[in-house]
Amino acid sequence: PPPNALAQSFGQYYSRQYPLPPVAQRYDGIAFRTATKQLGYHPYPTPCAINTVEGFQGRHACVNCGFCNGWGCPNGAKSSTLTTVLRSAVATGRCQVRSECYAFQVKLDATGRAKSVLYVDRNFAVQEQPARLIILACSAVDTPRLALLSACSTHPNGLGNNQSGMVGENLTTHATPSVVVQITDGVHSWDTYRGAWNTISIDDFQNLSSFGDLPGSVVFPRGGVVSAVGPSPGYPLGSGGPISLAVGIMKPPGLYAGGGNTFSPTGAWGAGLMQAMASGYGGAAYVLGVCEELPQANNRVDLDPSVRDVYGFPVARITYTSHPNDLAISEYVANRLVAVGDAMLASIGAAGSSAAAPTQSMDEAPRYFVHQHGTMRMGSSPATSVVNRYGQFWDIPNLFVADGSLFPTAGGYNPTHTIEALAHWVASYIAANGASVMAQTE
């Protein structure tokens, strides 16, 4: 990728070349380029775990359809494990898939080691699969919900309760300080229908100490990445996909327009619906940050007391409420974003405005959770931690974690990236270490 310069000025480089050049620019991601670099920020490239080269990995190039985010890759251009990890684990023989099963207990036997796992499979019944060693992937909501299912006589409160008690705690999430950036002279088009999610990104907003106008109520001045994003079947009005458009518009009967956006149903169909679309379509961009919030004990998933799914089981509770030092960071950056909303709208010669989205607490508007962590927390000690390190209970060696609930903190950045990492960390230790891990008891 080219040089990074915020982080040259760190002293940072990158260790080696990406495998793939960096996916085309959307318009709206090169007028935001043009925007933050006249505004004094560093520019670069969105790491994408997309194919740009035909014939990578056997995989067909990325065509710029738009229906990245919220869809599925129509030839395989995305990176998701079905389309990686899975098929090349599979093809080694060594790999099997069982679908449309519902895990529900660990069971350890009576030296206090994982033996098995219990689990529903699609004809709906019960089944036990033996196992040497065991690893937890199940997100930061059903994996702390895994292990709290699996309580037994000798961990009452849950497998990796018995020392730190914070199996479930420490749930965090991202701030997500937005911008609209509205073109209202009817002529120009952000043109967002087209292109990756994320082509673009800044850093500087990540660490906000250096910010001369801070508000008193930051108390920990850490902020997060900031990208030109779209388009998106969450995103507002105008600024997502054209399904996702169309479906606000329509407001089909049992359907919900996606990430936990308010579209005002117009009910338009036929005539009106393209009438509704081409008046505001490709009119709204959207700048987006991805800001660290501060874990807490109590936001935390728990088994809900009275709640059951459809096996019986009870289900996740989630328990969130905003620290006040993340709603001052979101506040605080959304209003310095409207600055590069404008620049952007400059950059093009386009009549518009920017707007910043208003700040609200979890207790006021409850979101949607786009990105989970925390609640298995990885650290150096059982006291303050559920597992170690290396994602393995402390009390359990043959049981271990490898998903976004090892985060002790949220990080300013999606979090994938970070995991797809946590998991080659968990695997290269079990790989190296396996046979001393599976003699080791409790």
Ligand SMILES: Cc1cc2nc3c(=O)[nH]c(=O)nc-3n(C[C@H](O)[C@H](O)[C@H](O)COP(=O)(O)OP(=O)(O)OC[C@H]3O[C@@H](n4cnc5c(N)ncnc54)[C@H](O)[C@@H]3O)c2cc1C
The other form holds:
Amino acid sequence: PPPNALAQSFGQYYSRQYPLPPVAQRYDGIAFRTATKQLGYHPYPTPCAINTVEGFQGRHACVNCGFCNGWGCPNGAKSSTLTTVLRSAVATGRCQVRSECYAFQVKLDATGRAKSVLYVDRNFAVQEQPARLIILACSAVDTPRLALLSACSTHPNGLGNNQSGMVGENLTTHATPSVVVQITDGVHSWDTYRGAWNTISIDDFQNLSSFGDLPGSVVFPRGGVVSAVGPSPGYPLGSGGPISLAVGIMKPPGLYAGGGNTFSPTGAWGAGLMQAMASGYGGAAYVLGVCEELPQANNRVDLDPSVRDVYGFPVARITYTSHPNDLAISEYVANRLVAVGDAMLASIGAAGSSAAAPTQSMDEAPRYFVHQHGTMRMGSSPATSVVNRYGQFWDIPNLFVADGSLFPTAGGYNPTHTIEALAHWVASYIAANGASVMAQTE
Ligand SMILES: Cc1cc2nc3c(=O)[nH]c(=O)nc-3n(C[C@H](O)[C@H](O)[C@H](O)COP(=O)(O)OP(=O)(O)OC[C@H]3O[C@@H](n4cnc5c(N)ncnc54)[C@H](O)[C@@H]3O)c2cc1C
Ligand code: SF4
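Same protein, the form predicted in complex with the ligand this time rather than the form predicted on its own?
And the full complex, kicking off with our chain again.
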């Protein structure tokens, strides 16, 4: 494969080359590359986990249809779990997938070891599945919820809560400073309908301490990755997606358009709406940061005291307040990225403007919350973490976690590759030590 620019610039973080060449750049990605280079940054192709070579691992190559984000891939090029790990596991004949089942309790035996999972099957019948070893991987909202739902006489506040009391705490997401790069000349188009959602990034905003004009309100100068992103037809509700765009335009003037959009609503319907859609969709490209938000104990998942799900169990209640540092970072990065947008427009000779999306706290404007981590944090002491460095409950040796809830901090990247790496890390530990793990008692 061709050399990876990131490996060249920041090679110390990479032990070996990626197995495949990067996905094709979109038009806005090429402009982003030109613009960021001009401004002294270091663009590199975003690692996308998308198959770019026909036949690799028996799958098709990406055809740049643009439906990655929010939809299944029509030809299996996107390396989602369904087409990779699950398929391989089922093919061994030693893995059974029971879909449409809802786990609601992990049961313990008299020695304190996990012994079974209670679940409701697709016919609404309660089943009990005995197991020698159990892994929770319901993501950062439902894994702590399941641990809390599993409260019993020896773990009255939920599994994992006896020592640290931290189950559900330190929920984190990402600040998402963004800039809309709007073409207004009616001639050019970013042509963002096709291709993968995120094809090019820079890491120059990861450590903000080197930026001389950082405001005093930033106490922890950690930013994150910045990328040129969609809209894409597969992401209709995201910034600039067709539905989010139309809904934003149709709102009464004076309201926030929502969805990260920075234009002002006009309330247009009919022909006016169609005209606004024609200039907005395809005319807007986005520069998006994924910046670290600080873990806070009060940002958490717990069991809702009154709302129940369809099975009668308490739903997860999410409590989240943005830290002032999160807001300061977001505002600073967004304002810096306006220059990137302006340089993108100049690079293609288009008339237009770049505008930073408003920075709002989660309390003011609940935004979409697609990255979730931190609620079952891993660590080196049972006093300050829920599980150990292998995702193993401190006091239930045959119970593990393998998802984003392990993250002690959010990091400044889209999280899924790290979640996958952690799943491998946990699985490798179990594979190497399974027999002794299963023999351990508290
Ligand atoms: C719109 C959107 C865009 C995103 N874009 C990106 C991106 O660009 N890059 C990136 O890195 N990440 C992105 N993410 C985040 C990414 O999807 C998650 O990080 C990733 O899916 C987490 O994987 P997981 O297997 O840990 O959890 P999940 O994929 O959430 O899987 C958890 C599974 O557990 C099941 N489950 C939950 N509770 C129970 C229960 N009680 N019983 C039985 N089953 C249960 C759920 O049904 C689900 O199938 C995006 C997310 C969204 C929603
Ligand atoms: S653009 Fe995305 S959805 Fe379309 S083929 Fe490529 S990986 Fe699959």
